[in-house]
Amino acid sequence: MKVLVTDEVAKEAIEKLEEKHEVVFKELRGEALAKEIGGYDALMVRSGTKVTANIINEAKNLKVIGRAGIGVDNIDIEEASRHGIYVVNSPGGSTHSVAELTIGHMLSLARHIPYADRSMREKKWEKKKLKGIELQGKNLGIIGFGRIGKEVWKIAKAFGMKCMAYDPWLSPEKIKEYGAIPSSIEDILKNADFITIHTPLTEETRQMISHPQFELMKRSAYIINCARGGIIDEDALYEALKNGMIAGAALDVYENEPYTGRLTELDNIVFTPHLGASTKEGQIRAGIICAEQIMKVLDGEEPDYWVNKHLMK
């Protein structure tokens, strides 16, 4: 069968698909993709390709859409389901990659590493200005205690941090099993020194952190988002950072990407350009898992990571 890949994925994933199928790589978007998709049985994407209703309506032979990663907000799940098209992903492939970047952002904020680097390049020596804090003994608040949230906590333990965790899908007993304190979002906002978000972007989580939430946070608190853009209200974050309501923030994801907004005017925020899953190891794992899921569907088998199962059964 024919598989179309429209975003760059690990060569190991392509090789896996080529064991059984014909694979074509083309960076197609929008109308160009809609015109091309009719001749393919499977589509493999990352976050760059937006699989809209228009594209799905033109996908006459499509049986499966595979997302080499975990987030599927770039795919119209309901439209795919109406056409009987499986949507699969690869949870776990980039878990450690995202968790490590989150910890990297925490360290960058605590020790002012990006600012110090810029300052040195400007031939300055601002040692007194850049006194930082330790992670040891600090309260870490994790909103979304799934695979990535748990992995962040696993690493943060080594720094001697304490963990408050919120997840509506986990019982307090289950959270306690991981050595974390079951907490409400409000408790985390009020008491955490570092807050990190690891939830999907849904109608419930869109702008979940906005003006009222920043008002609850400590003036010494830091917030990190390596999950999905839109969970933090960027306008509210700008006001909170500019007015000293919180100490700092770090973002890897944005409402609109590439990001060029006014947050870049501020010194107390750290940016990365959506690098969470962008490690060699993470891309290989995510690509191979996604390829395996696509192959299962094309073989007439039920996939392990079937995103729209609840809509198709």
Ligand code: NAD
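Take the two forms, superpose them, and find the largest set of C-alpha atoms that agree within 1.5 Å; that set is the rigid core. This is a predicted model, so every value here is computed, not measured. Positions refer to the first chain, counted from 1. What changes on going to the form predicted in complex with the named molecule:
- Here the chain acts as two rigid units, and between these two forms the smaller unit rotates by 11°.
Next, report the structure of the form predicted in complex with the named molecule; the form predicted alone has already been given.
The following holds one chain only.
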């Protein structure tokens, strides 16, 4: 069968698909994609291709849309479901990558690494100003104890940290099994030295950390968001950082990306431009998992990571 790939994916993913299918790579967008999609049985994308209703309406032979990654907000899931088109993704492929970036942000904050680097480039030697803290013995508060949250804890344990975890979908017993302390969100806000968020963006998590939550946090606390923009209220974060209500923050994700807002004026914040999943290994893993899901559908099997199952059954 014919598979169209419209975003750059790992070559290992293409090779996997080519074991059984004909693969065409073309970075088509909008009308150009709508014009050609009719000739394909499967479409593989990352976040760059917007798979709109218009494109899906032209996809007369399409059986499956695969997202090499997790977020499927670039795909019109409802329209795909109406046409009986499977939407699959590859959760888990980037777990280690995101967890390692989170730890990188924690170390950057604890030891002021990005600031120190900037300062030295200005020929300064701010040794006294840049005294840091150790991660050892600190309370790590994890909000959202799923794949990435648990992986962060696995690594943080090696630094000698303690872990408080909040996840309404996990029983306290399950959280204890991982050696973490089941906690309410308030407990975490009041007691954690580092708070890291690993929930999806939902109605409940949107602006979950805003003015009242910053009020509860320790003045020495750091907060990290490598999950989704919009979970932390960026205006409230600006106020909290500006007024010394917390010690610092690190962000990988933003309400609007690319981010160019006023948080960049502050020194006590570290940024990365949505790099969580951007590693060689993460992309290979996500690409191969996605290719396998596409191949399952083309073989008439049920995929493991079927995003629109609830809309098609």
